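Read the single chain below, which is given as structure tokens and is the form predicted on its own.
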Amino acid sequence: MDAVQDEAAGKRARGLDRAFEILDFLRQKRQALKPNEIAAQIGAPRSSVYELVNLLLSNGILEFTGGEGRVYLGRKLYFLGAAYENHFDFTRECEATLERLADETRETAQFCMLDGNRYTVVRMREGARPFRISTDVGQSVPIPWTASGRLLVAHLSDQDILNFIPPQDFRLPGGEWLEPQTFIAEVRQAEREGLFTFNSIVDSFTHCFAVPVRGEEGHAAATLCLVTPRDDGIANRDRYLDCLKKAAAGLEHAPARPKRG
């Protein structure tokens, strides 16, 4: 009885799991797809994919969009992020930081996290100048492509560093090879310095800024991060990091606590 039980129970976890990868695929292609599709992708039997986009389709977490059956993330997760956000006064904060940030610089500020194995903008303000950077919130990234990666995984070890970021991520945008140790020094060095700025590897105009915000652990849970025209970002780099650096340390005393009544 006891062996049964434990098989449906391990049933019934395989298929959240299974679950959350279908959702978790759907946030990362940003399209609605055919549950075939999805199944193909991700590499899981059709059955089992048809069988829990129904049950999703059914708790309004995915809804029918664009004909033939595709399906997308549904309204019912707006509104459990929603939830999460009013819960949280931590939120309130790092949307007024970044405001003050952008209104202070003029640049797009970011408040930027890991997202498993990835980099991820989680909250952004555009700047008051004319030329826009923009990033789509939410979109998954290679950690070695970007200023913040380097200050989001300094508190692991070298080999848990490679052992943590998937091999092709050290294949940047335009195709060449960042080395791996060369990736490691970056680290090391950002780790020392308390930040990291350098000209984009995504683009040839912009140039980054990131400090990290530090949690409860002392290593940074999220950085905070500036977007700028490369040449005003070598020009104005000590007021940008100064700037930065204030309104980290006032996040860092900002925790992420319910909200009162």
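Switching conditions: you have the form predicted on its own, so give me the form predicted in complex with the DNA.
Chain alone follows, minus partners and molecules.
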């Protein structure tokens, strides 16, 4: 994932990086895997993966589960994640905000952030409509595929954006190529307007609304989104954006502000 740094030659990878590559991979897969499978699928030497997996197992970072030697993320990670959540205490407010949003609009509401150089839905509240959302919570998705993506990188310079986003992520799910310059223009537009909306790139029937939730540094630390059927979204555009902006204002400075310190 992140390890697209210096794949240049056949250089050795650092254990730490490989380790977190394994963890990220398991998170993406959302299922227990055998060390052998992990090695094959992330393209790492088997001996290295076995060594690292054993180390991680003995630290409680990974756990045996699913039988036949399969491993998945371990309890220790849960504890560490809980400590993070406790420190940057955004969960409670966030949950309430999403609930209110979903109630007001009857649409699916999401709270999204960057996960490294990709986008992820941190929390979601399904709306009243019987509607299948294409992105699952916790899955990482290329930034250019999402409305929120336009807002989450808006604090970077054009060049930094290009350096930050993996080039292959401009290839859209349908196979088309999104010209980086087009994307950057949309980023700047989103930055000016303080919002971004479009017909989803990922599917053919939803419209997405995103507004920034600004952190202490003033740039978008997260976004609030609505995912709606296209016609509903267009019909209620102004009201939905209004709801989103009010909700974001309520969260402002809540995420990314530690409880103490």
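For the two forms, the rigid core is made up of the largest set of C-alpha atoms that agree within 1.5 Å on superposition. Residue numbers count along the first chain shown, from 1. Predicted model, so just to flag it, every value in this text is computed and none were measured.
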{"query": "Large Cα shift (2 Å or above) at Q41 between these two forms, core-fitted", "finding": "yes"}
{"query": "Core-aligned CA displacement of D232 at least 2 Å between these two forms", "finding": "no"}
{"query": "Yes/no, G67 Cα shift of 2 Å or more between these two forms with rigid core fixed", "finding": "yes"}
